[in-house]
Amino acid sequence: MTDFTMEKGADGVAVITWDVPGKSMNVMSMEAWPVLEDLVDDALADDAVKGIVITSGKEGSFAGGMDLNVIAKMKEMAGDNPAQGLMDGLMNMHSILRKIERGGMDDKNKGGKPIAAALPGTALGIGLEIPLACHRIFAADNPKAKIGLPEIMVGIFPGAGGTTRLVRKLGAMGASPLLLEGKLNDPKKAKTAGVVDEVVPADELIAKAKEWVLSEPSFVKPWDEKGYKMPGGAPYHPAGFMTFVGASAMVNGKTQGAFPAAKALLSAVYEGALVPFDTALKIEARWFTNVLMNPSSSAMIRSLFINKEALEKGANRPDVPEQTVKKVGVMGAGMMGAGIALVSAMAGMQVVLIDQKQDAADKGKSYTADYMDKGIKRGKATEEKKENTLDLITATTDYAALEGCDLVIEAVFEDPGVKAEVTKKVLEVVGDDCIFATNTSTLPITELAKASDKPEQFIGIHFFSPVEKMMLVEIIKGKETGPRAVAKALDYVRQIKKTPIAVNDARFFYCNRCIIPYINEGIRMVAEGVAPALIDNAARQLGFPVGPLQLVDETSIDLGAKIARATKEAMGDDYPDAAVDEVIFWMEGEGRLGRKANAGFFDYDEKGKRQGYWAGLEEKYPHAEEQPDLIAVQHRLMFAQVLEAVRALEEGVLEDIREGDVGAILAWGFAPWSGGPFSWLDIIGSPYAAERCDQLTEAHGARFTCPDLLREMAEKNQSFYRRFGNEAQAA
């Protein structure tokens, strides 16, 4: 069976069905293109065929897009001249889709056959670009379906005509949320936006598409008609000019120029709008080739799609039977515990939410009610869904309610004594097979496990706040943690639809181990007289969502001070961050505790909105007359993090570089365009990285000392993904 098949009906309609064998959703492969073209040629040449309907054999979906594993390897497949190979491959796709779009018409738009797309459900990426080349798009009324072009989210943009067609169909302004933000819509919203033409009952989808095809419709696309004008105005039109000026400002404001795909997309749209349609397709292909030739796109695809998907499917899961969680206990109904209860109940688990006082437990449960109410207002949830979710949560003070739990997650105060007491009380109630997990961001799991008589069933599960929004969960294995506990944690994270990384126990685990040096380097620079705005903006221009000073305000300065004191006590004379503490402890003493106190590195108004950097900061630490250049600041911030990632790998805390890259992007927004710390080191090359370490060490101290592993790799000119990754993953 091939990916595409065709059935010619007695009614004169040829139905081409896309149904990739062995896949739950259709994805486009390079081999499938000529099959589709041959079927279209056959139907167009057959006098008995009056028109064509292209649909899917998958229930509830049309297609999930292009196989990104193929895109990741396109450069390698392109031979000695990869850019030319990519361009040729793209233009071949364009010619096939243009053949569909023209439907066999001659140069005068005469003759030809109408072609409709019939979408049973989700249509993403190439799964929408093919329908956009058809003459009319019918979508089944399937509220769960998602229709859109999400390519920008993984470092590319729609490169098979989707960019050019959508802009010509909707205008630059109308197309921008779908292209620049990767916005996905359900079928009805897609029709309102003008993306699809008709939404029909699912059981009438093919019939309605056939009915239109047989109605002898006019099907010449507007951009193939004489006198076509782009909705909203082309770039040289006054209205269009303002649109493009605004779009450019928006893109640069949101991306700070760090994401190549957004800039290339805008260039393709602007330049394409100035020329005839077929020339615009060539421009789109040229810019898409430009993006694919940029190592950023390969790194983003690898980390945000291939590696992320592999981790979510259990790439590093121990070989033990399925450990699906049915009933979970959550100890502590504060913000973190309430969030854990919410995501667990939304995944269909029974939840027992326990706190010391009933009103605290009830408040924790109300967090779910409030969340569902917001979803109802946005049309994302229903009253029935809310009630069903709340019915799954039992809020109580009674430990006996934990009976039957197969997983208990402790999320109480960050104090070893308190956690130990809760652990012992829980283990008196639950069954022998129950896995106990502690949610902590800093406390060593191996030490906390001493409170359990079954340390092999004790594990760390580090959630990030807010739980319902943050997509990463860091699983920490203590020295005695067994494989079933690891599998249980991984299976639980899969159930709540988040991405897991599993690391070994060490101070700050993996994520905080890398985040803290990022924050500390920013604070060090303040003490040195570097302008705070330069520090934070340097980070934002690297693609970080917030700079280190803004981040410490968001997480609270007193928390930073608490972590610093605990770390100093544990490390003694080896403690390296006294210069950072000087600033943090001073800020703490001044009552500048961050956003929560409406006073930190920033001033805030009464509503908590940032008003600019606190003037007292410069009074205490005057700006140096000569400020460092942007790259120097950026390298300090980047190397402070990536060297910790390398050390974590070197020490065995991190076992898989895929987890290091995916975890960094999802946990604290590490320069997504780079693909993560290890991908960034591969982009700049290990020899240069080692050389830069030496320069930074000489200028700023031993924290930038090149790790032995990186030094060895530099001498051999090795990359991390060639040495530690699967050869097939390497870009």
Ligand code: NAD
Contents of the next structure:
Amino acid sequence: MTDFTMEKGADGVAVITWDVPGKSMNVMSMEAWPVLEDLVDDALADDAVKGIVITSGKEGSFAGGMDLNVIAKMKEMAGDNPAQGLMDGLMNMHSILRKIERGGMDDKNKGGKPIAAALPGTALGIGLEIPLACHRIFAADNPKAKIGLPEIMVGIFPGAGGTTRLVRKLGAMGASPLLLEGKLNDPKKAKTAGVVDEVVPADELIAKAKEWVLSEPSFVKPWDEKGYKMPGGAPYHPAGFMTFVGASAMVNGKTQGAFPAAKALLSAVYEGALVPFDTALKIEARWFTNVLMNPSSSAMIRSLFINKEALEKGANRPDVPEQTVKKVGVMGAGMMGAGIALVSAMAGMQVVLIDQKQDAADKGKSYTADYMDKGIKRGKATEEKKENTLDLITATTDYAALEGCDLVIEAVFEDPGVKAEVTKKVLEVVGDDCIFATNTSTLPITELAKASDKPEQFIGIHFFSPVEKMMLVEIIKGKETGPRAVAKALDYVRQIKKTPIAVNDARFFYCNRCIIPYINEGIRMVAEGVAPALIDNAARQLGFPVGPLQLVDETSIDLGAKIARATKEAMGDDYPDAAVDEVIFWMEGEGRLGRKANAGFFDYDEKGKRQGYWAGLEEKYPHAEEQPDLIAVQHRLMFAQVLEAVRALEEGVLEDIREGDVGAILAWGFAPWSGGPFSWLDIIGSPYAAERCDQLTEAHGARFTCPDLLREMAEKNQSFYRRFGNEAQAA
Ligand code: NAD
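Show the other one: the form predicted together with the named molecule, since we just had the form predicted alone.
First the chain shown before, then all remaining chains and molecules of the complex.
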């Protein structure tokens, strides 16, 4: 069985069908390219064949793209001179696609055979790049299908001619959002955007494609005709020039220059637009080689695709029978409880949403109604879907309604006394099997579990705010949490279509443990006289969505002050953050509580729009005459976080570095281009990391002390993925 097969019909059409054995969706492998090429050669050489249709044997999809496991390993597979090996491999792929695109025509565009792509549905990445090389793209009218080039989302760009062809087909302006944002469309929208040529009823797909190839169409690609002009103008045309100026500004504004693939893509588009088509393909291949040679691309693919998916599929799930949740109780209908009820009902679960007063419970439920209304306005939901979702939520004050719940998640006030009382009351009404979870962000799970007589059925399920937007859920195992509770939490997270990490109980668990030092390092620098703009921009240029000072404003200064007081009380003399508290407590005293007070590190206008940094800050902490350089600030911010991640691993809070990397990117936007804290340390290398720790310790204090684990790894020149990961994933 091969991935591509061909059937030549009596009607003169050769139908090449892509159907990878054993997969629900086609993905391209290295071995499949020559098979496709042989079939195309055969059909082009056969006089009985008048035209070719390339389609898929999978219902509802053409292809999901290149096998990303292969892309992540391409560099290693490319031999002793990997850059040359990659370039040769890419040029070979281009020659096969170019053969399809030329369809056997001679230099004068004479002869040849038309080739149509017939897409039954989803066509992503290489699954769209092959059709783009064909002469006409037919897509079945399947509204669930997604068509596009999402490569940029995992740190690469379309490198099988997709970049060059889409820019020539749509112009730089039309192609840019599809390439730079990885935007996917359903078939009808893909037609409006000009990506596909025809949308036809699913049961007529092959017939329509055949009809077209037999209609003796002219099929020379515009860019193979003399006098071709790019839609919207090439870079030196006044209109094209403006597009490129705008696109460069947009990319740099959005990525702050932190994502190598976005820069490389833009270069391939710009430089490719200046030269003839075949040279443009070569330029695209050079930039693609450049991206694949950059460790960022394999780290991003590893974390954002391969390992994220592995965690979602239960890589660390205990071997316990299916624990699908049918009825969930949500205690507390505040900001978090309302969001938890929403995502649970959206996943089809029955939800009992409880608060102290009926109007509070109702208000929590109305959050779902508002959310669905917004969806209806944007065409993403229907009245019917709204009604069905709301029907699943019972908002009440009556604990008896919890009967039959197999999972209860508590999101009441962050107070151990209140939480203990709620836990006890819930356990009186639910069945013996019910798993009880707390959404606490700071209280130790093992302590809270004491309120239950079944601590093996007690667990932390820590959501991030806003619940419906944030993709990560951190599951926390208390000392006595049993495997069924872990499986239940993981199955629940799978039901609500989010990504789980499961960590052991310790102060601030994993995510907040790393985020707090990031924020604190930023605040410390303010006290030292570092310009706030330098601090926040240094973070943004590392790819963080918001700098540390802006982040405190978003989460609120008083929350920071509350956490600082509680931590200080718990740690006593060991408490290391007095310098941070000085700033935080002073800001709190000044009423600068952050965005919610319209006053924090930033000033805000009456509509809540962020203005510049608050002048009072500089009055209190004047800027030092000599400012540190950008890299020095960035290293402080990065090391503050990654050393905490290493300590969490060393202490057994983290059991799997994949969770540390995926969790960091999804929970707080840790420099996604790096693949996460452990991937970043692997990129810079453990010996250099240990050396930097020593320098930072000397310059800034003991919080940068190199953890023993990292020191030992530095001595052996080890990487995290080699030592703790799957050997095959080590860079
Ligand atoms: P909130 O103040 O918005 O909501 C708490 C709700 O619990 C209120 O509606 C309150 O009336 C209700 N409540 C209090 N006591 C109750 C009782 N005895 N029975 C029933 N309902 C009761 O708070 P929130 O921001 O939603 O946080 C809730 C929990 O989630 C806290 O433990 C918090 O640490 C945690 N958390 C918050 C965030 C966040 O960003 N806000 C993120 C992760 C976790």
